[in-house]
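Let's start with one chain on its own, the form predicted alone, as structure tokens.
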Amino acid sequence: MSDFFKMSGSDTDIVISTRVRLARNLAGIPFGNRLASEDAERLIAEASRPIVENPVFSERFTLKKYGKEPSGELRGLVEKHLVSKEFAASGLTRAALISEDGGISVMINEEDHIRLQAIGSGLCIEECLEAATSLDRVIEQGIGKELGGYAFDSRLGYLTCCPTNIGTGMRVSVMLHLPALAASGSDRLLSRIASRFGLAVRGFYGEGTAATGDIFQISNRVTLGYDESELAQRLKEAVNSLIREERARRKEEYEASPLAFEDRVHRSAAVLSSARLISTDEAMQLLSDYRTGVASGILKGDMDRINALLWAIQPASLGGNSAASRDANRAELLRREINYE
């Protein structure tokens, strides 16, 4: 399996990626509903003209635009978490440049005119952050100014079509993977902190889903009245609350119990690496007792492969024509992928 980040980070035995997204629109093209089918064309060509014809990038991003029909293709993408949900089902045409590594993606005319992430493997957020700001000022420095660049206000910042992005205009997430919290009902505890640094909590398929497979999201809610840096630090001090937490937690429950917490961690290793068929959730489940196995030292393991398979376990990765075929692909992919002896 390819390297699916770009970036690589500290904690990856708590983080599993980091992601920072940035969201600008051209102050002389209507944005929001008002966006017109001519000109969410014009946008395609200009937004990605700066790294189409750019000899640092051109080889390194691959182009694709996408009309009305649906697409296995764009639900695969949604599960890498490489386009949204609504750039998904939008009905305008619209496109994306993805990276060759998948560690850079830039949406044009999601719900914003662009949309540009930037993920990394474990706490990476300083990395990220320049990653994405880097190819924001490519981009803008490469717009037409007949267009009138960047929609900014002196006061508010950054313009986009959602009230609560206005300002920088950025959001930076973390998916982290909480076992012990979950597992002690402490997972309380994230929201708390989130709650103090003014942070959002999402499960692992983003807004509006629970955790899955022990998995969750923080990410900052305000966007207006602080700096990039700024927020990348107030969400890096919660992230390193949740890790400390979680680390302190695994520890008591092993030290509570060692044959306990051996015997999940191989029992989920053996089926992993044994069945002939497997659902979503259980597979989730299961790589999350892997995960805290190999994190804690208990099994061998690669922690890039074990995070690749979260993606890779989708459905619309997965491909088939039914669920029964998806799970038997599935059980394969692991069995291939899982070294338990």
The other form holds:
2 protein chains.
Amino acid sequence: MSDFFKMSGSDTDIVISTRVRLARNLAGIPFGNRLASEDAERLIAEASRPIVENPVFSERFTLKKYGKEPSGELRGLVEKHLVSKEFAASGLTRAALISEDGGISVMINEEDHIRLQAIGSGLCIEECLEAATSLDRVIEQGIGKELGGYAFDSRLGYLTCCPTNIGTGMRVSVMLHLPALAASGSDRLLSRIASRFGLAVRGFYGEGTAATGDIFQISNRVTLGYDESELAQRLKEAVNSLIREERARRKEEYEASPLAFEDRVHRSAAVLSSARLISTDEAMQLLSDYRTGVASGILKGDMDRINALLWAIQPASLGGNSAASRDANRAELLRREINYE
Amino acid sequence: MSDFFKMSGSDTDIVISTRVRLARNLAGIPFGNRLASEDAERLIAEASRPIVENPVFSERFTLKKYGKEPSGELRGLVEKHLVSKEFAASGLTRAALISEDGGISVMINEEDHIRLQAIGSGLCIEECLEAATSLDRVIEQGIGKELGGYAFDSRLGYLTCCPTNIGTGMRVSVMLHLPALAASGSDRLLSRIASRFGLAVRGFYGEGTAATGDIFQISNRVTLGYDESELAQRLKEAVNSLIREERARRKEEYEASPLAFEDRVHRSAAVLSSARLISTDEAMQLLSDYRTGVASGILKGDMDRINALLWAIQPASLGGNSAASRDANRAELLRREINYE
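What would the structure be for the form predicted in complex with another copy of the chain, given that what you showed me was the form predicted alone?
Below, the chain from earlier opens the complete complex, with every other chain and molecule after it.
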């Protein structure tokens, strides 16, 4: 679990992870709903070949094909943000290529023919963009010429199934831990910053979800009319402004009552490292406080391990037959992973 | 703090402490409201002399006189159950003789001329009765004959200020920790047992208070018509019946869900040993759970220390200028005294 994220970035007191996703389609194969079953199979073979047959990549990536049957494994991958909800729920023949460290994944036959993403811990937009575009080039160059290459329009850019992705096909998304902003009810500030920079704000579990554990995802809405690095730069500015705000609020909160602040983070660490039964929601809230304690230097702890726990405590990651047995497994995992004295 | 109680009894999983109190008055001095100021001074001198001038006792007891001014020290003694609320609140010239271990105390000029009590940890009714009556004899024999000895009527027994104490002048009171009975809302059971045995049930802080920390005091209502050992025996039967009930309910509770039971006691110990700010009410409830955990063998811990903490965390014991500073002092004390790993 410790090297869940391969790339590691900056500002880990506030930034949990950075993700860059690229959407690609092949010109010679119908898009989306019009994709026939034999096209789906062909796509999997063609898009995976450049990786599977590459001596360097083949060792680092695992290819898995999925059919109609629902799979607990897929739910786990969704919770780790390695594949999308839509990919897991789709009934189509589809496949995922996932690097051993979970840092890079390629979905074949999601909404688009190919969706590839790079994910890292902390703020590392440039690194993720570089990793994603490198792999993208490898795939593009390896796909059979008879399929006509990537669907690309000289005026619009990459063509995608949904018009909101046309252009760069890129979505950069940064996951932020904003407990002090959340505590002061600063949804307004978030939406102000989001709309100023043309960004979308979502909760931990994605679109339309609440900010469990005070975690927010911020991503670019616009994919068209700017190049990749311009879009990335704009997002980075917004993130930096949120980081400054959050740091200032945490400082204010601490200075208003150091003891109350310390009390909260110590209690959270104590409960996390001692409970025998714990729900996802409670654990997320306690992990938020614990993370704040570690970020502020009050508690000792490892950020990568805490970040990995945010995913590891989710129901599908834990397995188990019932909510009660998962609550017990979650508590056991937390006791093992969190060292609080 | 460790040897707060001198005598140590049985059934410490449920019984916190046992107390025996005797009320005595001198025949030659007016009772209660009719007591003049010079009588009060004389009483203090006469009733303390047999102890103060006794070479053995004088080393073990401290005599302190109190006047009109309110005193934080007195509030602390009330919270430790070493003097009564009435004694602390009274404006009269009065005194207390307290043994160094807190096991025996004598109030002079409380409601009655003399009230002496012996207190021990666990269930130790006979031992406390023996300690109290021994000291009682020492005082009785040492008081100047010109004061006419103890006010005693051959038909009624010892005469006291309030008719509810006439007879033996004795009140035996046992403090019980009944979390499982309290959780199952068994007030009815308590009152049934109390009325069957002619007993009174009260909360931790005395008459008319709620059962903070799941702690109940049970004591004899009747003082007349039976001798001391009969009254003590009847109380002991009631206590034993409550002990059996509480043990059965704890077992049921544990067996219904061992993990939920363990979760509760571990969380309590974790919060007690990590909080930086904690209120009296929260601490009492957590100490109740912690005590249950130690009693059941799930947690390691020292019962005498836990019992002492029930008093030590009270506001007057802690001192401090404000509720906030007391919450911090309380948390510090608990972190120091509770070793939870």
